[in-house]
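Taking the form predicted alone, here's one chain by itself in structure tokens.
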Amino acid sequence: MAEASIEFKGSSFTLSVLHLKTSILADISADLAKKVAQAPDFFYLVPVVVSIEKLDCSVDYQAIKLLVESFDFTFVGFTGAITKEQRNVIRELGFSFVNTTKNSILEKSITTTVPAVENIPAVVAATPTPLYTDKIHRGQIRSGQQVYAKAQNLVVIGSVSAGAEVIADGNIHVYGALRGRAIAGATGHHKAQIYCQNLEAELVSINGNYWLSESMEQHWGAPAFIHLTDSELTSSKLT
């Protein structure tokens, strides 16, 4: 009997998850126009689930899908705990409906009246730590640029201008300023760090934890590495 061609499977992924306290669509408008100025080439096309949960039954969803989708982000469903015939609309509507449990979820929250991003602890798999090479960059990293070390960690040799990006499947070093957005971890690493002379960053994101720039008040301006604790982003001075 040949093998079939294709084969389903459960398994986790780190979703954003847009929770609404309010169900008038121009302050979400609002609050998103202004989440997603600070960080637009992180969020473009992020995967998003909608949470309902805060809201009573006199919800668009048909609105609320389009009004997130206007912002470049891409709609998964909706979720929360919600009354049974609130999720039977929806899937009616054609909407996917997440159910959530304690540990079936792993989720980065964007609240509309919060500035600060808050991470929720993800389930992680022990995995053995991987090995790379380093990728040297000579120089200035400038505004526009990007540069990405594929399974490599990155060493940057000079700054990380504003609006620059730097990537890496490891670890980052910016023997500099780092004033643009640095990912770390990018496929999945959660024991890489960044690690910069000046910390001014726009961004900074492990293995899909992120912080913007007010997050990293703590040692701005200052040597700094970052790192996953528990699965949260922590900052630590660097001596």
Second form
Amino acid sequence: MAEASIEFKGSSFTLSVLHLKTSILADISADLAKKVAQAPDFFYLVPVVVSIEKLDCSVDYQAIKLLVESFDFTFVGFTGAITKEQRNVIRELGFSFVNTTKNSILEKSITTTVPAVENIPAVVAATPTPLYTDKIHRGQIRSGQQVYAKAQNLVVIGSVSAGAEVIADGNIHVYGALRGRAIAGATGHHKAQIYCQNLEAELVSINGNYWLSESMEQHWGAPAFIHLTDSELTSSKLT
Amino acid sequence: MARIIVVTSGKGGVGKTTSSAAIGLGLALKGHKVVLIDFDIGLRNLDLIMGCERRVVYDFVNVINGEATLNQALIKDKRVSSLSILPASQTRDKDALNKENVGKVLEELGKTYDYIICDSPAGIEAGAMMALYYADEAIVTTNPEVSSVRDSDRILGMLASRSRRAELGLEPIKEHLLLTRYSPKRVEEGEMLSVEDVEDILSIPLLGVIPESQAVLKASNAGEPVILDTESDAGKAYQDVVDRLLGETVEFRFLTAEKKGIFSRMFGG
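Could the form predicted together with its partner chain be shown next, to go alongside the form predicted alone?
What follows is the entire complex, opening with the chain shown before.
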């Protein structure tokens, strides 16, 4: 039998959440306009989930959606701890309702005015961020070899040769030279980082964002670590 | 117990057969009983380098298939009586060997010989895996050049995972780095990887550095392993390799470019 042409898998995404503190459309519109004017490029087509947690029952969902879209956001759905009735209304209107995990450690409040835009992880498939243990590999990882730390961090005591591949669902630490490929946060973990004592990698990737050697010039041949800031890879010197 | 040493590299043309011949003959000249086995079935070369190509009657594959005895296939070297060569078959391919029968042949040879040198074919396929499977030690032959170094790295991974010692969880194969075709002048000019560069990438102990030398080609064509050319740098460097294999501490030579003397500078020599 031929393999299925589709596959369903759970993944976590970082989405911007727009918290509404009022249902008065004119007020929301005014504050949104101010916010977007500060950084139009940043907000352009950004997927956004609208939190109605702080609102009462009298919400015009359709109007809010259209308002958000009028500022060139990509409307994803609604979120917030609301009643069953509200949820049913939302569903009947054909909008999606997104559940969130309750921890907001990553919360980065941009503003205190109404509306507030925050980054909190919206876990679509309800997989909580796990605590990773370490998989330790002693010795050099040679060209052609692949080491995968499934649901773990990977610690390599030795070098990773050109043509070798190290993958971890968590962080990757290389106590030696990193000359091959390193893929951290392989199953979707944007906080994953890659550390090495000598950065000469062919490729580094965190949560699907990758760099080839040419992007690593700044810390080439030096001890460095790679992390994600706002969905962009950044390298920093390891002191 | 015989020491089974595989001479391997991954990449072709880096000097595996030249090194096998030189080291094998060198060990024999020191009084050890040595047998050289050509694992490159279908691309028989070792007999040419050893200068015994006209004496091949039976080969390794005949022995494996039970068509000839070991004694019928082994060729005694005419220069050193303690050295024998087991040639490869030129008409067969690498699938002609199987682990079980190769193991039996090596066991039989181990009863008579002190050193069994396995000259591996290039690549990482069945033939190369067969040559390294039973090894106790490996001489990883590498040219100071990126693709060769990477292929050697790959083979080192195979030695650590695909050998008999790895499968049985025994002490790992002892790895030696042999750097061949080294040109100190080109290293100084930044055209070639240095010994340090290669050591840094492969991180295995250095057994020897053989300088690029006209003597090697001459020796190959003449069927006289280059170690017999005691005047040449390459011959001397192979002699050092043999001494190191036997446990002696020998300083590394031919690592720096020769400084031109005043006369050659004056006369443009």
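Because the structure is predicted, anything quoted here is derived from the model rather than measured. Positions refer to the first chain, counted from 1. Under this definition, the rigid core comprises the largest set of C-alpha atoms superposing within 1.5 Å between the forms.
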If I superpose the two forms on their rigid core, does the C-alpha of Lys191 end up displaced by 2 Å or more between the two forms?
no
Please state whether Lys21 has a C-alpha shift of 2 Å or more between the two forms, with the rigid core used for the fit.
yes
For Ile157, is the C-alpha shift between the two forms 2 Å or more after core superposition?
no
